[in-house]
Amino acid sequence: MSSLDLRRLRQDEHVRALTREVHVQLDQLIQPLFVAEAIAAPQAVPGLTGVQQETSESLLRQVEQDLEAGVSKFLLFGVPQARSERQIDWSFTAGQVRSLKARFGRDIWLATDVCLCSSTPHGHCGVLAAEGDHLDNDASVAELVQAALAYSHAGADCVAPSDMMDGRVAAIRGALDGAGLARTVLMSYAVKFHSTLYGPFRVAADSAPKSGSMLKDRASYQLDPARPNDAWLCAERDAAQGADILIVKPGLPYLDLLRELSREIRKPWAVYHVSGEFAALEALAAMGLANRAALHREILIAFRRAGASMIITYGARYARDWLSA
């Protein structure tokens, strides 16, 4: 073997482009959006460059700009002003879905997050049980079903339950089908870990668990990072119960599971490049320690290489420039 046998195919940009096995396309990226009822003007989110809590009016302008940047797929998080323990009013976020679809129609694909954390006074992802130290699974699922129905009736193309309650995929799928909404895609946060990397998101969604609750964190319902077998069980269950797309969240610390799961469970897989991961990359670039476009491009390639069909990323609106740099 010649000393150049392997390096010949790396020697210039043309041959490197010809021999690449993994590609990231703009239409594989989903841009999160946050809209808050209680604010009068858009509010920047710390750590997330170019991401804001939007008002109902600025949300429409932002999506218009995103379309101009080549982004057409979105994941919407609504932050209503009123909060409730039960019988939650989903009309604020449903109204945003209705406005977006009325304005942009089929030009956009709109997924809507389905969870209770931004709508409850305690900030947890479900209904607290009477004891206050755990979530009532069945009561939580009942609320999630109502949210999914409200968003789908308003025109959402996809509902995305992120709560990690048991049985919510089957309940939501059954309710959608029974309401004549069988075309609504169900994208499940099937593999969502109890992570320290959600900080900026919790500011954007106003969704951190509130002090004073007996249930201090989400470890009792989100996955333990040291229990990969639990991730398999959750993914297999959600696939069997009717999820069309499965999500791994966060992304970078769990590429091993994304790789294994996407090979064995033949569903489309999404990866959520979460706020803490994204903010860390932005900090590196801001300090002059990495080239911003090259840094983000490398991470996006890693997600695709590990098996993701699609990537939820706060940088989708910048990706056209990053991918062509």
Ligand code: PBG
Contents of the next structure:
Amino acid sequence: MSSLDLRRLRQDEHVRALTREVHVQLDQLIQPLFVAEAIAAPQAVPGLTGVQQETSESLLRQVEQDLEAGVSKFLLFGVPQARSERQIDWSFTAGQVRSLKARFGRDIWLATDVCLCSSTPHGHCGVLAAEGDHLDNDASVAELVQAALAYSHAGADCVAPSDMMDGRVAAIRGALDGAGLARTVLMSYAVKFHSTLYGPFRVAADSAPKSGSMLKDRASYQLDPARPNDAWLCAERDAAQGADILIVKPGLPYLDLLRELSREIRKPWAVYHVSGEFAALEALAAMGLANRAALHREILIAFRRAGASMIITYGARYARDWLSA
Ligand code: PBG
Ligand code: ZN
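Now show the form predicted in complex with the named molecule, given that the preceding structure was the form predicted on its own.
Full assembly next; the chain just shown is listed first.
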């Protein structure tokens, strides 16, 4: 009498495939894109293999290439040359949205990140109050609303506020609906933690808080990793205010919350596998200590298992190979 029991269904690839519960599909992945006004040629982003700050021209070429790689959903970050505190000019990024949609139309789904950190002189995600030591919530929301309107008017399929100001979801939804832009999807970075894993992104978006500012970091607006209750409050609030899709960010360190929240709140959940997480995997593979495709596949599966409908990842453009390897 053999003790073989649970291993019976692991013995060959046929039976493993038949019993698999979780799948990752290419059409659930969203590829971030960076486009910068001040550069003359594309610039590689340290740590993020294959990711560049694009020029307006290279952006179109990159998206064409991504479509060939099976990627059709994008999250665009615009980095304008001019920076200002108020009455920010959103026309550079709006122009990129317009040209992407003019070229690719409905072949792509284009979400546009809505935040101030690539546009303010100090690199914070909102408007600095006169005292200089905190962000003015309502002044920030007023700027964010203008950005969302500009991107939506330009043809963005989705706007994604990542600033973490209070009330911005309701304000943006109300403004879009009032402007006849009711079809624009609102994807909220609802559960976004104050994380050390955003390093490569801040190079790509030129959005690190500048030293010398009285407000040193983003702890006064992003969530404290040691306070999961705040994640629930944010998720419930943003869902109630009309967010269509909710994001957990970063991914792996907050998988517990993705699991619990996605079971409880019946909106589609996205997870953002952020730049530092992605770079860490790439570094491990580059050291020869992990198989790159298998490593990324394992993490993508973890996100799906934990309840994510969609995954924002810098590796989307490689995923067809990774998922079939
Ligand atoms: C802020 C923003 C951040 C990311 C996207 N938008 C975080 C931050 O700079 O605090 C991080 C994304 C990543 O690391 O991949 N608006
Ligand atoms: Zn920001």
